[in-house]
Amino acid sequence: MIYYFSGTGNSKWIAEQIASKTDDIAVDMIECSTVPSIDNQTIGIVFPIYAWGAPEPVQDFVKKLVGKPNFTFGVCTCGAEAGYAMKKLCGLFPLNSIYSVAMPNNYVIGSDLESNEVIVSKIAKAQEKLKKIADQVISAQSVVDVNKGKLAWIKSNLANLGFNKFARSTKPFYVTGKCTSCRQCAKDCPAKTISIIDGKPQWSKKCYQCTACINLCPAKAIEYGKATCARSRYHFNE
């Protein structure tokens, strides 16, 4: 079983092509309502990188997966660089293979998105490495092919720890006057942190900062802060 966690459809994508090339199930961890059992099973577990570290719902995940399964592997989805996230993620659930896959930035709160051409070539070079990793998880082999970049230790502890504590706040959020009611954004949300209030969304405390209620906005009506407006938006699908 290979369960994922996705926010625009990277991480997603990716579970479901290894899955398919390994004649496995993708299953969406936030909608696992039990805790599933492990046991004489291959496990694999993809998750987008969030500040050079695993996402809350990640480690929330994996710390309640019980049993003792016969093959264990993590893909991680990453602009570039993956830090020591892999590494750590191990300490809560210890993986036989570990992989980072580069993949088109969805963080438009942080910076402007990639031009299509690199968009494009990033998928096709995914989709090579792939074929490898869904080799390697049929023979069960034990690979470390993580880029974990400069100053990673750095990275996923003092820059990871900051914004866990300081970038995830709700309050820049907003909705311009292009919202349609649609309330795809309280669909889309795997924190369940917006609710919709006179047609409108409202966020509360709680978030990720996985991005799916800006990028996925049909409308595109959805924006954080002032630096955003000028930004575009990323979903895989499209």
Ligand SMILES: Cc1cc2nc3c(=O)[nH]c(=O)nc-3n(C[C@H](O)[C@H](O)[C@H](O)COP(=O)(O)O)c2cc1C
Given for the second form:
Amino acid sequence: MIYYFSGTGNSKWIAEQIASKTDDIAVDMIECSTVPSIDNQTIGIVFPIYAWGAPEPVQDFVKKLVGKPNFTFGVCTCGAEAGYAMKKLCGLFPLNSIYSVAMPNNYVIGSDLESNEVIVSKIAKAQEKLKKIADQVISAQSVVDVNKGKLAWIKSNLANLGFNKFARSTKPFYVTGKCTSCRQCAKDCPAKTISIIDGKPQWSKKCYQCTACINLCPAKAIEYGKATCARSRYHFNE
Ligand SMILES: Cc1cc2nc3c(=O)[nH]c(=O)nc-3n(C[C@H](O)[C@H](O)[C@H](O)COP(=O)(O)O)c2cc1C
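Next up, can you give the form predicted in complex with the named molecule of this protein, since the form predicted alone came first?
The complete assembly is shown below, putting the previous chain first.
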């Protein structure tokens, strides 16, 4: 079984691709209401990197897994660098193989997004890497293939701490007049933090900063402070 967490579809696609190539099933970990059994199975964990770390719901999910799997692997998707995220995740749930796959950057709150050419090229390269990952999972090879980048310790510890403490506020979210009251943002939010009041989204406190609400809004009506106003939007689209 392959469990994934995904805000804008990159990690979902990776999980589904590996599942189809390894004759397995990909399941959204947010939808798992009961703790799944992992005994005697191949278990995959697929997720996006947030500030050189694994997102909080991924850490919470793997901590709950108990049992004796046959083989475990983790794949993180990231714009560029994973830092020590995979190594740290192994401390919570031992992984036989760890990979990072470069995918289009979705962090519209933090920076401009990539051009279409870059997006298409990253997805094409990821497709090649997925074939290799699937073959290695099938033959249960232990592999470490992670681009941790420079200054990984500082990024995965100090910068990650700063992100989780200071950058996850929902206060800067707002909706513009382009909102059509379609409720898509509330449906897409993995933290279930968005309620629709008088036809418009309102954010409560809990937020993973997955950017699904901003990036998937069909009307591009959601902003986060001033930072996102002039920026494009991204979600995975094969
Ligand atoms: C809050 C946040 C933090 C991010 N931090 C990093 C990072 O530290 N390094 C990186 O290479 N990409 C980073 N990214 C980019 C995502 O990891 C990347 O776009 C990922 O493939 C998104 O996956 P998803 O579509 O499954 O949500 C970040 C994205 C978000 C939303």
